[in-house]
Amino acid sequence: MKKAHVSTEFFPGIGPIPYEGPDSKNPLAFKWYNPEEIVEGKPMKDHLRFSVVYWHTIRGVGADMFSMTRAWQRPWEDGTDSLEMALKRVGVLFEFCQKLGVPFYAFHDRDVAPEGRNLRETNKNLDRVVRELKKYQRDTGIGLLWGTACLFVHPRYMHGAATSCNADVFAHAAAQVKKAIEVTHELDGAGYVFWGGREGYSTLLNTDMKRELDHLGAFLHLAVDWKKKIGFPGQFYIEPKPKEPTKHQYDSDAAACLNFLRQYNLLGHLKLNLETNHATLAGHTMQHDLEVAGAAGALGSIDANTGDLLLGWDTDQFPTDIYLTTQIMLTVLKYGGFTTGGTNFDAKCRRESFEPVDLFHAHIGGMDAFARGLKIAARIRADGRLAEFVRQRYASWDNGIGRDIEKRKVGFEELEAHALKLGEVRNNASGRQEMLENLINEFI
């Protein structure tokens, strides 16, 4: 990765972040994340693809949901969003990926530039950041790796945004990600994502849900002749969440987005990118998410993040369980890993980890637990017993009537007739759960 000059130091006293291995116990040190180790034939650092995420690391101001006051005061802040404190900001989120070693980044419109006095103003500011954002990338090699538009915070959007009730609301948000797709693109951005923050409602004694849905299809179908005209080569991705601020949203898990996708005619040109926490909140695993995904052939990339399981609304801790990142690169080796997608760190620290140097510790901690899951991944796969259990549980599909019923040879006459010479049909193994349980607890 390039240096970049730096005439201002927002990190001080914090150097690149060394790799130093498992023994290691210095605390802004890696001890299983080593960029340049081969994984299953190509580098950590190209399976993982890290980023870092511009509204958590660089805007967050230790707000939760009893408390929207600010608890944090970055030393680099002044108290505004004002054009000036935008520009400055662009060099702490390059100092910080530098120094932690991530080669991507991620941002809503409105994390990188003001919101101005109308549409036009607004522009303006976000293509003066943009002027910038694209200097400090050149200068450091640190690319983005997907950007979106902040379609939920402005009080225009309560009703929703793609699917409110209000068309020039609708206009507006067009406008909105027409500009958020073209500075992507400017900025080579490798995706952009759709993420329905209020699209979806409170009660349904005033939504007519069908035209809603017609209406987000159309969006998308707008969004994808747009990306088109303009030659945006960067994959399209939508982000599955059931719940909050809405009681239920459109995106609700990725079963419901591939419908939503298939449904409109979206599927070819839409992936997903899903979430650790919003799949918690959909009573998922990850993984289940990843799985339904993977078969759709529509695993795009991932936030990574996780819940806490005692609580139950988005709480966006950064992951450092080790049989969540296991469970999540055994299924992305699986289908192939990521191309245009990647690891994005969609996580905060808490409010009471207050100092910037908490923001590194963070990381660190994420970054090694998926470095470590991939590790052990990959074990597993080259291990082989586990691929093994399974493809001998379904091996009736192999050959004879299994193999006739996946190649659509058989009708129910002839499974009738296959049934009426086999007796008692038994199960002749059992599941094994427990094994392989202890089988996945020799690799951790």
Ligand code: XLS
Given for the second form:
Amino acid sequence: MKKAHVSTEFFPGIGPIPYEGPDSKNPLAFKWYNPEEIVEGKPMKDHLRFSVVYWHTIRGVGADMFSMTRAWQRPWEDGTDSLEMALKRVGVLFEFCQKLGVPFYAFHDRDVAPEGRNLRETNKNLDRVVRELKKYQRDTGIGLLWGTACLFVHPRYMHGAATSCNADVFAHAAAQVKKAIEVTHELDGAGYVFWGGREGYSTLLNTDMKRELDHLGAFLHLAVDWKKKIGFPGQFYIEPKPKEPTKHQYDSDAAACLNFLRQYNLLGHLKLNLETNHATLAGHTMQHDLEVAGAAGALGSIDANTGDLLLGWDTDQFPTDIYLTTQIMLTVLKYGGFTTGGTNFDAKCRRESFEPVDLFHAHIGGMDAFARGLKIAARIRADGRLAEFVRQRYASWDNGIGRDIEKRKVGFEELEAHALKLGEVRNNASGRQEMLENLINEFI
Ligand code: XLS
Ligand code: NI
Ligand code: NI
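Next, report the structure of the form predicted together with the named molecule; the form predicted on its own has already been given.
Next comes the full complex, this chain leading.
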């Protein structure tokens, strides 16, 4: 990675984070993430494709539902939302990513540049910051994993954006997304994310659900048209989340998103960006949602974080659980790994972790947890016993009547004849759940 010509240092006293190996006691070193180390024939950095998010890491203030007041010390902030401040923050992001050795970042349009008095002025602010982002990308080699539009902070979106009851709001959201796709293209973004924001409802009493869903389908088609028109080659993703801020979000989980995309003929145009804490809020494990997406050929990217099982909201904590990252990487590797996607830390420090150095501890921990999960998953795959057990479990489908069913060669009549010949049918194979759980623990 090339060095940026940084004039001001925002994280003084913290150098590039080295890999020191599992025996290191240095909190500002990687114990497991060794970017060039080869796993399954590919460097770790290319498997994981880590990304830092602008909204939490650069714009977060440590707010929670009982205080919007800044709790986090960020000495470079001047307390304003000026364009000047926005330009300065670009330097903060790139210094952070460089020191951490992260190859990507992700942002919402409104994270990077302030809104102006009207859309025209807002777009102008955005263009100015995009020029700065582009300069830093060129100087550092750090790229944009995905861009997106913030369609949930401004009060105009209180009833939703694409699913708003008001057509002018839909139009404004369309204009905003049009511009956000353009700047993502300008910055060579590998993808573009649609997260539902406020696309959902608080009460069905005032909601025409059919109409809102039709509008959301139309909105995504307009975005696909625009992508084609400007020749943006990046991947579109939709990010499932079941609730928060609304009582029910339309993109509630992987299965609901896939069904929505299928119903509105969008399946070939969008993959899924799955977030751990969203899967668990939906009552699923992250691995479940990854498998649902993978089976449909729609596993795109992940927002890496974790929730707190005792709390019922999106706490967006940094992932540290090796069991979780092992499960995630088992499924990611099974479906061939990331192409355009990556491991995007949509995660934030706790309010109490208010110093800039806490951002380093948090990301180092998340990166190490994923590196470890990757290595463990690769060892489980090389060992082969788990895959072989699953293969054996379905062996009756590999030939005879099983193969005939899969190949759709037989109907109910042939199956009845087969069953009558068999007499009593018994499945003699144990599921061996406990044995397999023990097997996984051999590697952790
Ligand atoms: C919020 C979402 C959001 C998306 C991007 O819960 O995770 O951060 O990732 O709009
Ligand atoms: Ni997210
Ligand atoms: Ni989230």
